[in-house]
Amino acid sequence: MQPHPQVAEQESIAHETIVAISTPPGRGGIGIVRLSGPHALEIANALLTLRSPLAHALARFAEIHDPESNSKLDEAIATWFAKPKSYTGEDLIEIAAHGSPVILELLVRLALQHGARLARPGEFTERAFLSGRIDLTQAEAVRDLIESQTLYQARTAAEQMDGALSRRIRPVKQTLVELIAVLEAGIDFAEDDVDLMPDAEIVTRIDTISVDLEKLARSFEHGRIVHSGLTMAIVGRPNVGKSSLFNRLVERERAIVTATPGTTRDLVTERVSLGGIPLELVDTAGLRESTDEAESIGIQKSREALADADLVLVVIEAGVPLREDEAQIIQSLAGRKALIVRNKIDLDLEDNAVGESTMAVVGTSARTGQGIDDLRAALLSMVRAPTGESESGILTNLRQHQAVTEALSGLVAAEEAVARKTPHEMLLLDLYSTLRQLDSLTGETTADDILNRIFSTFCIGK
């Protein structure tokens, strides 16, 4: 990869040296801190006492001193990572200290004192993207690795990480990049007779690039679910188990149960990870009217809940006939994802009928946990990629998406464009402005404050 074109705005930061703690605040058994830039090498050798000289890759003993009395104060390993050959592209040093804050202050402090600054948020980072080490969607992958919650994520991140979606991206381009360079050479050349592009063909190219953003635009609806996690709302009359079945999901006494209708009077939520994915359980009061004060507020909590969640959980009592406010529920739900959940089927009664609700239905005992792991997996299948869409190289983030939704518009424009028998050079406007996007998606060109953005989210160290 080559490195970032911006690269040349940034030669004055990029002389800087910059150091920070690399661990989180506190006490631990290890602490790292990170020196990056042109003189980390000579401030390393000035902060530390080695007992053989630095070399690339290879981890040094050093001893820690106290500038006062000259006397130890701790023993490190210091590796140094040389220049391009390191996570920053710079010269790059890691010392290893124990994790005590007052010995990685004290070197951060030194550091400073020999020329070093303190980095922003994300430098590390943002100078790896900036030298061509990696590329801009490589680097928010790191900032979810590090943010990810389930090793699932975790996965995801990885494969991010490792240039997933950038290899996603680059056959797209490839296809863009060869019609732009076909319909430029009949523009150029249109004097000595080179045969332009016909429009059928123009337009089965332009197609062609459609369907495979169209595709990954579509990626995005699972690779928020997989960033952000989701929010599932469980609903129902009083008295129909959706407090045992939210101690049944979160696997603990989460939620107070009792025989009394209207318990629970407040939204009660939990977090838990269902097959690698986040997902936020709400237990919520039953949905009935009441002239209780404080029921009553937690009804409408439980219905601003039921309007906001990702995924609803309708619970309804085995054998019970469907009451009218239920069904209203039901239907007032077409179109979002939903599952029905019949409980207390320990019971052994019939089947309720739910009406012409194409809703999947669950049976489930949230007495003895039967069908429980029934309801897991089909709430699974709502989470999970739909089949035969890719789990790599996928959409996380809403910067990516609006990129990807922008050009595609910009071979919507190309393609009417072409219907109206455009001139090719204004046709070539559209189908630069969809590539400009393409590159903004994985950071080739991309303004100052996006990148500012960015990276001022990343923890301080990395």
Ligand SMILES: Nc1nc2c(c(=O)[nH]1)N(C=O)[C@@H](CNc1ccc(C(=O)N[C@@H](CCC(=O)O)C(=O)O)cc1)CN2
Second form
Amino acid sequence: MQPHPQVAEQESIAHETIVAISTPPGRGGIGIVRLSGPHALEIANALLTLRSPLAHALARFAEIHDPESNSKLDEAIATWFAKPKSYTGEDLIEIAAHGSPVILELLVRLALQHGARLARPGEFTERAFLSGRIDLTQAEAVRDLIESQTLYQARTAAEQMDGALSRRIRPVKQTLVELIAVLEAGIDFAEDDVDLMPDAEIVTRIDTISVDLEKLARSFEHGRIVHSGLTMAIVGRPNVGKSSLFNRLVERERAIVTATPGTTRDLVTERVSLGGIPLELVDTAGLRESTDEAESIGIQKSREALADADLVLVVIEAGVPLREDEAQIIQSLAGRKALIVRNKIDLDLEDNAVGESTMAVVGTSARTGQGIDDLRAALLSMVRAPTGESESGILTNLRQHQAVTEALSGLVAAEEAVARKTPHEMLLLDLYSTLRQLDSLTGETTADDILNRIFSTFCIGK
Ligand SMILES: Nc1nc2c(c(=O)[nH]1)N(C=O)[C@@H](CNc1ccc(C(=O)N[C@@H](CCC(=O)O)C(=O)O)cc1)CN2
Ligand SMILES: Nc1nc2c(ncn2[C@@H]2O[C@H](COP(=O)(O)OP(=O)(O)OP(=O)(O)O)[C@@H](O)[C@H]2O)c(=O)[nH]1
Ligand SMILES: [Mg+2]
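Please supply the corresponding structure for the form predicted in complex with this ligand (the preceding block corresponds to the form predicted on its own).
Starting with the chain above, the whole complex follows.
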């Protein structure tokens, strides 16, 4: 395991010992203070009264003494993970005390007095990255795992934390490096006027790499959804049963339902999990011409929610002929992810024609619950990965997607260079640019400001 090249530049980081409370803010059964860096052991020894000395990866009973009275303030368990066998790759100490913020803050203050400094958000993980223990995609996955709200999100993050994305990129990079090596060798022989590789072969090799990277880039379609979730607006005319459907989908009486049209005014939102994908449902005010001021403002908000949503449910009433304004909404949704819901099918009315639209129609009764499972299934099929869910090593954030997109543009430029018969020196510049993008994906070459931006999105103590 090679330390990250940036360690040398960030020498000061490696010389400082950091401290933070790693458990969530507030009170808990146990709270953990972590120290990492060259002086972690020495500082811990100053803070703790130990019966037997700290030893690598062994839990030790310790007392914490009040610095003022020197009387015992708490009992704790301390563990030392000796460099390099620790989460950060540095000497790391964990003090598990009782989970009182007063005690934990005292420990931090004492550590500061003994020369530690407060850790920035994500700095423990940043050090794990800088020591070469994990790469950047794995560090991002640690954050995503902590932030996950569904088990499905957690599983996706866990795969990436295990290196799934890096493993997927490695062979692509290998192929690219081999091509670069052959072309570099060719340049050395240029005077002999022999091409080590015919142009057709170069193009074939570039294509192989492009195909893999294009597939990887497409995985972001699903990865983005898994990571960030989706919003779904429920729209339609007043009284068609939007709020009743919303309540069915969130499985509680969240929104007000009455027989009077124009009941919902403000947007009502609620998060649910749809097959592990976080879905923010937005119930909206029924769309109609209104002279009531509050209702009109509500309707304006409905239109904005409709425009912003990733998914749209257009609710119509079974048995009631489609109205002009409903047909217009349906038309305006062409090309977007949307479904028509014919609600109130319990009233046993005839099917209403939905006009020319090719949009899928699901019949439901928010009153009896009939068709709600079909609706969920139809929604799920709209958000499912087109390439199959089992794909491992997918792009889950914009940074990764951008790196792959830019890597691909390098390849396009390279193919153009071959077509124009440009000297291989020029072609190589494009291939190196692709290589650099792949390296930045895993963090082998990533500017400090970008690293700072990534790690600042972590929790403190992580
Ligand atoms: N108490 C505690 N729980 C924790 C963590 C921790 O640091 N402390 N973790 C994180 O915050 C996570 C666990 N992840 C970890 C990953 C690697 C290593 C580690 O020490 N790796 C070394 C040595 C492995 C070994 O001994 O075999 C290495 O990879 O070199 C520790 C924790 C979640 N739970
Ligand atoms: N029979 C039947 N009645 C329903 C169904 N869904 C809703 N309703 C009734 O229709 C009326 C309006 O329901 P809401 O859910 O408030 O309708 P809405 O679309 O949110 O109405 P606004 O907020 O005014 O736009 C209420 O009396 C509901 O009980 C259904 O599936 N079947
Ligand atoms: Mg309503």
